[in-house]
Amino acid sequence: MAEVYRNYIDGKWVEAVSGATFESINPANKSEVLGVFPRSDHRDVEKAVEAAEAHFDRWRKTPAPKRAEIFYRAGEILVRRREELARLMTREMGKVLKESRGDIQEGIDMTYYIAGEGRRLLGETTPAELPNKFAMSIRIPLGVVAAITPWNFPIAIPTWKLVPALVAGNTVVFKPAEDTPLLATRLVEILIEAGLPGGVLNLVHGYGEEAGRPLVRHPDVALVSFTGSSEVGREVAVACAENYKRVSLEMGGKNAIIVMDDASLDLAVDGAIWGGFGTSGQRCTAASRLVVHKRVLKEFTEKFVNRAKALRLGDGLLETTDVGPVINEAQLNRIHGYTQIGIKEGAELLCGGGICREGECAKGFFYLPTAFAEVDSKMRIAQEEIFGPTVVIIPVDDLDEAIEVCNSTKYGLSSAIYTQDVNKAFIAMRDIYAGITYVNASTIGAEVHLPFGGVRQTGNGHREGGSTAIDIFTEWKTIYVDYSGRLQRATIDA
């Protein structure tokens, strides 16, 4: 019998008002139920926002260094429980164990890093233009923040949102993805253990239509921080605009690796395999397009396809597994639908292209690592985010064409170029229009102390990670102190 879990609202673990539930299952073994969770609706959201609003004034007046100390303790707990949480992540989300460990480590890194901001939360001081006058700017928290997170990084991405929002003095309603509710529960439990007061962070489980939508539209939510698809992100942005509230969007990607004719091909293949098939391609930074110079196209393609065919599918807990399952049946069928689209468009299927139903893979949602050649950059498989282990190879004549292809989608998150020519590298760094560019490395591997995010339909200009993570969760307030003892009329008297 699977354990039953609850929402966390106003410092108490409570069932959904409706009493309805849903199950979290192991995508590598769909018969394994990891837990039963409350299927929340607008009534649960209302209670959670009300609690967050009630505790905001007390929390914002807690000194920021004291708020931050809680997250140092949370980081220590995450370190102690890293292996336990990594194994749970592999069971609930499916990624192979070494990747799950990396996800937990990123959460640890972000928690420690942002905790340090509690002793900064930097503003500015500047000389006033009048005598006997002092001028400065400070940050103030917004109020209630809605944090809506995806399933593919079920510890890392929540820490990107929850920790800076809370350190900055906001209170939070956290709505995690319905595919990974147990990991969200464990993270909240850790923050409670670290000393986070009740009501400051509230956890509401459920589906997007039933819980996420009313949370986005709630009039007392000051900011929605959302990571997910561009299609849903657009709906979130429209809803926030209608209610004059802030919104931070981190959405899709159709990232490209450029392989020039002078590249180290073995290194480029390593990066392309990792970028294309790591996390079964279920990353917003996945390298789903390989833009390859025609002079090395044949050799690169042979090496890449041979490596792709050798990848071993299976349960991510097994050390022999290279590629785990995709998250659920709907996504499995969506990926296969894109394979059929690619074939109809005239692309050449080089490997994969099917659902794996052999042996242990029959128990879960496994898709074969798939690669297409003879791809035109305007094809749907080269333009639309598939979010699975599917890679397309696009031939180009030179660097200018490669950059043009790289920039030819509606997205702009991550990018990479493999070359031994420093001049080409710097041209790519200048001309590729994306939030992230790697040189001689794959499109995967962001570091928490640098800004993370993209351009065009990948995001709306805000960044997660780095010192910029605090920006979206705070308002600027300018303060003037006039100690002249007389009326000074700014520029009139200047």
Second form
Amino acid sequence: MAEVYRNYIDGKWVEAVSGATFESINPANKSEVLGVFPRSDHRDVEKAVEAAEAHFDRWRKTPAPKRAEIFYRAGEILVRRREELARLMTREMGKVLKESRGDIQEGIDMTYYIAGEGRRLLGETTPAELPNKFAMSIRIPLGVVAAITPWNFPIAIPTWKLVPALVAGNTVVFKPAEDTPLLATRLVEILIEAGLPGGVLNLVHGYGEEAGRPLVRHPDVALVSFTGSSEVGREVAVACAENYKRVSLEMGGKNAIIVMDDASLDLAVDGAIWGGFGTSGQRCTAASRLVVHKRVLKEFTEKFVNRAKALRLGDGLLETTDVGPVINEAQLNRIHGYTQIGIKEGAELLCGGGICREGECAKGFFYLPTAFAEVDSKMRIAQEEIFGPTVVIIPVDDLDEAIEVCNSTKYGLSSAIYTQDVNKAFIAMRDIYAGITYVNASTIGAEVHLPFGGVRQTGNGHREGGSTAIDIFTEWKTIYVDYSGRLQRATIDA
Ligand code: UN1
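Return one more block: the form predicted together with 2-aminohexanedioic acid (UN1), after the form predicted on its own shown previously.
The complete assembly is shown below, putting the previous chain first.
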């Protein structure tokens, strides 16, 4: 019997009001149920928002360095439990163990990094234009923050949102993806163990339509921080607009690696394999387009396809596995649907292109690493985010064309160029329109202390991580103190 888990509302572990539940299963082995979770609806959301609202005043008045101490302790617990959590992550989400370890490490890094903000949360002081007057700006929290997170980084991405929101003095209602509720529960348990007071962070499990939607629409939620698909992100933004709510969105990508004719090809192939098939391509930063100079197209393609074909699919817990399963059946079918679209569009299938049902793979949701050649940049497989192990190769004549192709989707998260020519590298850094550009490295591997996010339909102008993380979760307040003891009129008396 799988263990039954609960929501965490106002400092108590509680069932959903309806009593309904859903299961979390192992995508590498459908018959393994990791837990049973409350299938929450608007009633649970209302209780959670009410609790968060009730605790806001005390939490915001707790000195920020004190708030932050909790997160240093949480970081220590994460370090201690890294291996256990990584193994659990691989079972719940599927990615191979070394990537799960990386996910936890990213969560640790973000937790420590943002805990440091407890002793900064910097504002500005600047001279006033009038004598005997003081001017400064400070950051203030917003109130109740809704954090809605995806399944592909079950610990890292929640830390990107929860830690800065809480260190800045907000209270939070956390609605994690329904595919990875167990890891979300573990993270909340760790934060409680570290000393977070009940009600400051509330956890509501469930589906987007039933729990996410009422959370986003709740009038007492001040800010929604969402990571997920562009379709859902648009819906979130529209709902927030109706109530003048703050919203931070981190959505899709169709990231390109440009491979120039002077590139170190082996290095570029390494980057393309890692970026394209790591996490089974289920990263918003995945390298799903390879934009390759025609002079090296044949050699690059050969090397890339040989490597792709040699990747071993399987349970991510096994040392021998290179690529784990995809998250669920719906995604598996969606990915396969794109293979059929690619074939219909006239692209040449080089490898993969099918669901793997052999041996151990029959137990889970496995898709063969897939590559298409002869791809035109306008094809749907070159434009739409597949979120699976599917990579398209687009030939180009020169750097100008490569950059044009790179910039030709509605997204703009990550990008990369492989070249040995410093001039070309700098042109790419200047002209690729994206939130992140790598030179001689793949499109994945963002570090927590730099801004993370994208242009166009990838985001809405915010950046998680970096010094910019705090901007999402605070408002600016400008303060003037006049100590002259008389009426002084700015812009008039000065
Ligand atoms: C995501 O795919 O949603 O740079 C985030 C990377 C990771 C984060 C990815 N550090 O690929």
